[in-house]
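This document starts with one chain, in the form predicted alone, laid out as structure tokens.
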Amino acid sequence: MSKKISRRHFFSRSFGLSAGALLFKDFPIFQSSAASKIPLIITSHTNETGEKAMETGWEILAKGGSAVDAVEKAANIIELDAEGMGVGFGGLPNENGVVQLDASIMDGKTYNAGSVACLENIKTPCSVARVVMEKTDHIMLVGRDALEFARKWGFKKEDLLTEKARERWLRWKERLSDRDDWGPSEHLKNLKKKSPGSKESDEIEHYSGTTNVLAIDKNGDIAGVTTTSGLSFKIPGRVGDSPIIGAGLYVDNEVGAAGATGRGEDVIKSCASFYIVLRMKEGRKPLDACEDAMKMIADKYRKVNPNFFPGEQFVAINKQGEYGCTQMRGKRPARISVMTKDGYTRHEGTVVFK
């Protein structure tokens, strides 16, 4: 279900909303995702920054702009939010206190993609990924060379570690234990202690944050971005799923797009975003395809550790403008921000394993 929470004045000027809709613009209403129409833009970010990002992306789409421009500029809003600690500037650092960013972008119209990994000192990594996509015949640049590439294209080198993130990192350093990233894979740790639906640890060392932005423009062309500062306090050089096309992001202009957040290692091994788009190509709705991917991942782990359920969230849109989201586990269903000509909504999805 989707809850209407706000509209901006340009919606009424541009699209002539009815007097009744204006009168009750903050009244909760519910709609099916199938009722949405293109243009369309969504993000896995659902706070005020996510809403601002949707407004920014929608302004581009409403003027006839491209899906690629919309997802990049929307994602930049989230990347520049110093309070988020999971994406871009202000993101939590690796175990050495250095912020390393991953991001990808894919253009369904051209079947082109670009990404960066372990990028330091650049606040908007998805914009660097777009330059990789459009100005080279490569897909991914990493580390120092990605930074040098960005600087050559005019990106400003800046300190990404905010005081808030630094304080969190220092607290983590004080609490180092056997629950960091050294040792066996996560699904092999504490093999007998976890149970289905068990609450995720609130300890600092398990914090992760990522955002997906997916859009369809007026021409029906589709694009997507996935951007992140990665797993907090990770081993330096670790790369998650976000910059890997087919894992953290995949776009097919004839079908739709999908993106992933959560523990990147699980998503990489499952090629989750590609799998979701493939399922939609076979006729599954976005929500169903996202749930299919969750069940596929859980089934793989069930053979090794039946009590292990990783903490992913998937989002997807299809060519018809339908959308869906789900998460592996948790008490509250997955949510996404959605912007169409009808305004901004927060859409509630599902939890696969409660």
The other form holds:
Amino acid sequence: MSKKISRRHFFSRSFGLSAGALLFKDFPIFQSSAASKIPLIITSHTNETGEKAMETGWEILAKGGSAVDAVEKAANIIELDAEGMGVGFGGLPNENGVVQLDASIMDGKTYNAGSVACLENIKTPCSVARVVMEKTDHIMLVGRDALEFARKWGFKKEDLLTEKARERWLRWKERLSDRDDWGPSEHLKNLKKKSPGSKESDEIEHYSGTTNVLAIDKNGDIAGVTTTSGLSFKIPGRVGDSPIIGAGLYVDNEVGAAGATGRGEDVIKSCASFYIVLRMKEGRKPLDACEDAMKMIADKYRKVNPNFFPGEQFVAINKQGEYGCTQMRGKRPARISVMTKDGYTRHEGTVVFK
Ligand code: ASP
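Structure of the form predicted together with ligand ASP (previous: the form predicted alone):
In what comes next, the whole complex appears, and the chain from above leads the way.
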């Protein structure tokens, strides 16, 4: 397959830099309005692993395979990447040093969904979620029993904590102070905390790196996966938005699909992915619908803490094959990887509150 290489993509390859090392503003190739193409697969991962994931998903779609196969196999590539510290194997652990994974999958064609939460020792949680979806009448399995379930279905029990993640966790423990999750909802008390790399933040220090994968196959059927190791150093047992259908992921075969990353607590409270799909059903384009959801969340906080803008990123596709992504705050707009018959590109979305 001939690959369309964007100028920016070519640049990053030629100079051996990672995707994240370059600023989109220097190479404004792909702007927010997206062309319509089917089949289509996108992910919120824009590094080389994200690109590999798109190639894997695309191979399935190009052969006429289903959207649900494409999103699962594409997400597996990201889950199995030991270098990625926000998803699957190599993900950052909870505060006890244990990697606990959350994942969900939704198949628009069958209107079915499956998910797992706090799953330990399985490298590909979205595939376990798929077994829950297809082999049971339930939606979500959690913790030890989710692991038992996975073992019964032939998934291998493995150590998920890499040396890199363990070191990061130990460094975090050394600095343990007022930056953990114990205590009341601090964002409601106007507390400001510093986080590494930023001048000032309203948020507790966390690293994130969840991935959303959304696809439409040649029949127009839509599917999605959201998979994550959750907020780093979270309280053991904490479940984020990723495995919650309607929060971290939602698919409506007649309308489109949406996925979320970022502070899961707010994505859960706002049912963000469901809201985005609902807005698209009302006629909004994917990007507009994602921005609507951000504004809806910010509005909720206006009365309790007007300075609080939870760090979220939303991605969406519609039935026509249009896509969009946005970010709550920050200098750099949200980005996604996109794969169509025209090849692989990286697409730049927007920042809602600059
Ligand atoms: N949304 C994920 C969670 O809250 C974290 C992330 O996106 O990185 O678990």
